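Below sits a lone chain in structure tokens, taken as the form predicted alone.
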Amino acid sequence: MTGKLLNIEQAVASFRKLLEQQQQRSAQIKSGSRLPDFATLPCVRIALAGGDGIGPVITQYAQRVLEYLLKDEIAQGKAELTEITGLTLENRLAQNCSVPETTLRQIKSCHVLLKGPTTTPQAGQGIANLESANVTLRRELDLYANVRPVNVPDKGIDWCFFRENTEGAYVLGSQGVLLEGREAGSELAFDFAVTTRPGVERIARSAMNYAKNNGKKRVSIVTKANIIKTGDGNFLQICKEIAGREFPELEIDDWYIDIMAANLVNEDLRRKFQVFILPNLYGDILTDEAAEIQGGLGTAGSANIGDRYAMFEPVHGSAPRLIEEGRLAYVDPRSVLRACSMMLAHIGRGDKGNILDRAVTAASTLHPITGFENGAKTEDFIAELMKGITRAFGSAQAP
């Protein structure tokens, strides 16, 4: 755990001090940043973080797919690589530190940000139980749109999950309070969800313009606003306003988490679903169930977009069980190779993010990957990949 133990005069103090910074936080919100014009940039820097676990190992595979994606650009010096590998949890336990300071200036000195899983430390391991840094790197670099899309196109699902980011849940996830009881020891246990109106504002745009320019017309948001009435409250209500005042043309309904949870598991109802809009939490939870029906949690990637920076990872975990039973010959690329696509559309290089999706398709089909002894090996996946890639150029055009 990593609340502080208070009185209540103490934890009436620290909740004053949580709301006064959230209060800043909102109104810094709506001053705003601006998004680089990628296509007027002399050069797109592209920052690589291996993370933990598997995380170098599928990183460094989509590091060589970049480079041969953006060979050219790399020569000419429109384009440039620049590896981060101060995301370690070894450098992070060693620092005392979600994201050390110097590692954070060098992601903040690159445009984009294409990651590897990040282990976060949890109570009763004996080290450290850092913030998680995702969570850090999300407010650091106000990603406040966590964008996920599940495509599974024999089973009529297109969907696009737009997770608020940066508040709910998660936001205050470290700082809670636990209150001192009569004895020795923690009594009661609190910890905080944040909802703001510029940060619910956001998100709602951002998944209704893209239902707008996408050709989507249903937008569906996702609360428990029956029982957590204030919170998730406001968060419909919002949604609901930006949707009746800037998306007319766009058809919403309104769904409680528990029911959608379900509703992604009947075949009945889900081919309606087009667009989400969910909560820190909602968004978190959700998003794996749908990456389990589009194929599992490896075939999945996901974007992380603010008004400045972006961050584009894959949507699984650091994974040490593959390690400890041997198995890292047979890893998953996938995740962080859609997640590799996303992040080159991102920049303006859509033709070649689409080149990549449909070779990764390809060779998913030729070699299928498991995890285990009896799918193919990473490095023979990659290997078909790659010839899917430079057939899509042509050998005259291969990059």
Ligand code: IPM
Given for the second form:
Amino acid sequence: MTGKLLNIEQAVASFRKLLEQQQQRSAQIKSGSRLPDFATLPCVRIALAGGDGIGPVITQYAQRVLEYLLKDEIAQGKAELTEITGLTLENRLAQNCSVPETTLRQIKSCHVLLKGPTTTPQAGQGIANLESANVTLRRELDLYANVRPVNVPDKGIDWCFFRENTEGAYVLGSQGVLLEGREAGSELAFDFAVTTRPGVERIARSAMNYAKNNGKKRVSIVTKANIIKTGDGNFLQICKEIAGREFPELEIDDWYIDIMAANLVNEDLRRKFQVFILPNLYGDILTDEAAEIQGGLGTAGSANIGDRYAMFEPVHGSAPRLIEEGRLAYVDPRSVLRACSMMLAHIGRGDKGNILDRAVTAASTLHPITGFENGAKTEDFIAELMKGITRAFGSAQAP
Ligand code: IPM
Ligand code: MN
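Could you present the same protein in the form predicted in complex with the ligand, rather than the form predicted alone shown above?
Everything in the complex follows now, all chains and molecules, and the chain you saw is the first one.
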């Protein structure tokens, strides 16, 4: 059984506390904070965390790329890479904390974080059932926009997903209530999903501003508002209000999550979509599907953006199965490399991000990675990647 069994009075008291906390969170969203101006910042501090499973293996390649592309800036003190060691499952279990205090403080002393996937414990594994480190970091750093691009040029696919990242079904995912039934052994499990007006307004604005500034016309809102009438109903309505008031030039449509999951495998329909806005859970699911269409989860990077901090990471998890099956030499590092190029763009080094992106695409053609023995070895891919980067970077710097 997961969760502590409560009687109805205890459950009501616990619900009251949750309501008050969420009211407070919603009020804090409105006050907001500011992203640093990376163009004038004397030194950009980049935190790097390998995470668990295949995480450290793939993240070391991103570190190699960063050390190369930012070599001069690091030497001049304009960029700094800080390794974060406390985000491993071992340390999180030892501290009995999803993200230990000192680790969080270290991350907050930097401007951005590039991280590998972290393992999330589950009930029944015989270890502490800690909250996902991702969920904690997204909440603690208030990273409300989970931005996940998916591109398949030869199929006419150019999508960008904006998943709400700090509320919905995830924010209280570890704080559901297990209520006593009327008879022993008939307990009731309740989970909560939270949708706040300022929380929806900010994700809607992020997605719509992105569309406006990147020549995209169409923005699709994806919910299940016909069934989840309060949370999803409000999500949809607030997105439409923002669009009508602030972005009259955009074409807005709305879809239910089930049909949108089908649309993404419809080759005619899917080409017409451009930007998506989704609540947390649907965004999580649909972006895995989209990544698979792009060539697999190992190819997909993502950004978690807030008003102050930002975190960049692969879309996938720590992939213990890949290690158990002895496929580590074939692991796909593109997810974290794509995340790395998004990070470079975010800190105003988009030219370097483009060099990395082009080199990833070129190396993918020469050394196609599948994650299995029938595909390229990671080391061969990386050797080609570094050649491509060196070539492009050398000519970009030539007089
Ligand atoms: C993702 C992951 C995470 C999520 C997990 C690890 C908490 O699946 O980034 O999509 O569900 O958000
Ligand atoms: Mn996911």
